[in-house]
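One chain comes next, on its own, written as structure tokens: the form predicted alone.
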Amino acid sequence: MVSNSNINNVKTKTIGEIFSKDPKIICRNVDVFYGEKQAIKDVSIDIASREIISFIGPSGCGKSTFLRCLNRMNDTIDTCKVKGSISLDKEDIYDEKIDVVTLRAKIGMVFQKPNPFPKSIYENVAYGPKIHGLSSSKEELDFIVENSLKDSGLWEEVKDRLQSPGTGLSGGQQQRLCIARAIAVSPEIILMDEPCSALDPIATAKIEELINQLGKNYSIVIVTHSMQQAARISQRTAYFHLGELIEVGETKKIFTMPKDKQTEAYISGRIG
């Protein structure tokens, strides 16, 4: 359970731009545990509205894990443990009186590997406004359901076909339409666990536009193992290591000139 302990004290040593003028969500101290092993490190970072902030780092190095800790996705493993303050709009996401399933309405995420329900295409985007009660009519449901698709690029090469099942959509579009499935519930942050891994170079860049587009409405949040990725796609970059963020700061400055010597080791190439 994250502790109440104030978010302004940082207690880490500066790595960059951890603070934001307009935060969204506000990690302070973060550390966690599964079991005894700890896996971050006391991690502080600010995610401003309407940022892409990009999270690299080496294979195991903590930045997944970090991602699922900002919308309460660890909770799913028993053994898992997370201290520090964690806050969006400061209010604390591990408060008690917090409502699990309406806060992940708020901060969506995608998976690597699309994971499309058993169901039509509408009722892919039409199941979370349906439990969430985003929706009073039929007519509404299909203007969210339209304007989802839409925002997700996918609208086009769907609209006639609604009922069909989307797992018989391709890689590119099943993840589009996961896209699509994150939107209908309004959230105000996505969250993106290497998004493009199990797509092709054409599918990745259809994703990656989508992306730019959406960063205008959202913060969005990307763990990605390409550099490149996050070269073309953020404002903001963050270099994890061994559990630890290491480095912070505008996407360019953090590809051409890092502070840290981890980071330019790994952008170098030396380490990964």
The other form holds:
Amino acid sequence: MVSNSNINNVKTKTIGEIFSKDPKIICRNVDVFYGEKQAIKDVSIDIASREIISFIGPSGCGKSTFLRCLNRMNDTIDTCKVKGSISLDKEDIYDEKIDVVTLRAKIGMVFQKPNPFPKSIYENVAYGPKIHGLSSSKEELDFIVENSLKDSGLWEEVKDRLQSPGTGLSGGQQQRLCIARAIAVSPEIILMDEPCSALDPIATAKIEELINQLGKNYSIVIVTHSMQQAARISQRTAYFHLGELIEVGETKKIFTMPKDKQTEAYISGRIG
Amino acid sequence: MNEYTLLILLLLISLLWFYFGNKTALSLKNKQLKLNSLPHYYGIYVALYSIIPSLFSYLLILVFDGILFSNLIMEFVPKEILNSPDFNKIIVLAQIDNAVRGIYFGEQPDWVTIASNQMIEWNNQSLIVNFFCSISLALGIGYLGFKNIHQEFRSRNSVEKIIISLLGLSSIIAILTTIGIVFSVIFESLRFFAIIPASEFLFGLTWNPQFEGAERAGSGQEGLASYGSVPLFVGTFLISLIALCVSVPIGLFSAVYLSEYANKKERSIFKPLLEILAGIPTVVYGFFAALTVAPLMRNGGSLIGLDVASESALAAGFVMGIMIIPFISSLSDDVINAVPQSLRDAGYGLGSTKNEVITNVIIPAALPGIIASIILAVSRAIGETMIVVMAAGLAANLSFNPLDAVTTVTAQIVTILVGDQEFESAKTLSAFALALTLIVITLILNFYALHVVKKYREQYE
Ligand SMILES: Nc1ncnc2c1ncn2[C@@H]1O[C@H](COP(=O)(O)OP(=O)(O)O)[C@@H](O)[C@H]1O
Ligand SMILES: [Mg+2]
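Switching from the form predicted alone: structure of the form predicted together with its partner chain?
In what comes next, the whole complex appears, and the chain from above leads the way.
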């Protein structure tokens, strides 16, 4: 347990409001290293329940790296070391007692490139519930699959071909399938790493609408390189630069009156 | 001068053309003209233009004259030899050929001397004809190519075309060779089936060609040879099955370990070590099986009250299994590595353990490749001979018991064809029938496997 007294008592260079009233995830002084190279420098931020927060910043600034710390996906990279503290519901997720497997079931992830398993649509969505034993019967599993596909807005398009391969869908459909797969495990938080960067504008619009819907029930952290997208869907925005968290705040404020010079430069298109 | 000097001469001429082509192109370039291609392409173009037709005519004349002369020379062979029952054209030709080279065995009959002198004369004439034809082609056609060189000539594209046709030609040669082998096996097999009915060969349960034409010891009457191939195929199947039981789990598990669990350093040590297994000559496996594994199994078996033959299918299959491990592990390791990282990420992102990712995501995605590696291993196992000869024995027992001595198709082919043999006997010809059946079986296996792989592909991609 991270004690309540010192979490809002942290030294940080970040401009803006890093704290939330109802924090789900609390990150304090997080450093990330790839071998000798430091990719994240002293980042502290809260992520609230049922908020959509977007991470923006020039590419290579560490957005993905930081995002992958939140569900410990960085564990799969040998050279990657994480320092500082990250807690979910006040429990340190890097604690030895924490089971990564259950942690990742609570924090789902959607990747940059749609990556459905080379299995049927049904099997893709059923995968998570199966490995976590979330259903006790075939009917229950069917129910979960159907609901997840409905929540991701894919049901009407695929209900007649649940047994055909997931890889046969269009890019946008595949990405929504991946979202359905993630929510089938009933996570509390969904991390999305540039989920629309491989999609055309129409598919992107559908995903954005979906994210807005999902924001009512989940906390969503989305990395995006499109500032319009950040402006359209997120309540808060965090601007990263060279591994540092420069500025955080309400999306409106960040885009209309950024306090930091670098943030302003990026938003007005002078850093890309 | 002989045919080799002529060949070298042709090569020299084409080199010369390369030099001239290159030089002309360079001089065009020096005149500030913009060439279509790099200068050396002009050189290569002229050189290829000169060498290909001349080489073709050189080989054509060589082969054609060889065939022609060997037929004409029969005029010089005396009638009584030609008509005698054991006349053999190949032997007669070899006799003359030896005389031509100045090799004599004992007394030389007169007609051989005359014939060989005639042959030498013909050969010389042929060489002269060949010389003029090939050299004039090399120079003449080379010159035509050379004259083609001008500023806009696209030598690069032309060279490309010539190279493409050469590549096509090579693949045609490979295909023709395969077809040739298959047909020769088919024809010899047909001769076998003219003596022994196919039904007996395919369904007969005893394989015993040793008595062919021989007197059965003591009995004074001709023994009966039998050509039922079932025991051999059962033996092949049994040994291959044992080999697969050993190699598939070990190969697959080590592939998974190598690609998913081992770190870089372990991988760089283990992978080459495993691949060394593939480089060990099979004869070494053979005596390892015969001298180490088989006695071990026999002794081990007698300890627990099992009667293991000193040459057993188990010993041979076990060692063969070890031999084919690298085929499975190395290839499977490659296909597992080729499974995109994004799929692993998807698995881990959903909260799978490493083991779940491997069994539910990676192996299914890599399955077509894994099956392909197993098929490769099976065809190695079926074709393997040395280990069987040394460790499983040559007794054609019809048995499904892995502790018995059995033999395989390839091992029988070897025993039939080593040592003295008559080419016309059913015993010798049976080797071809066996080979044909083996080819057909492996073909069916391959087609079936391809079919399975394709089906999985459709389902999984
Ligand atoms: N697996 C890795 N090994 C070493 N360095 C990495 C690895 N992944 C990312 N990096 C480095 O970390 C920095 C941040 O990368 P990343 O988080 O992918 O940036 P972003 O997502 O903001 O474009 C980059 O400089 C990148 O080169
Ligand atoms: Mg990124």
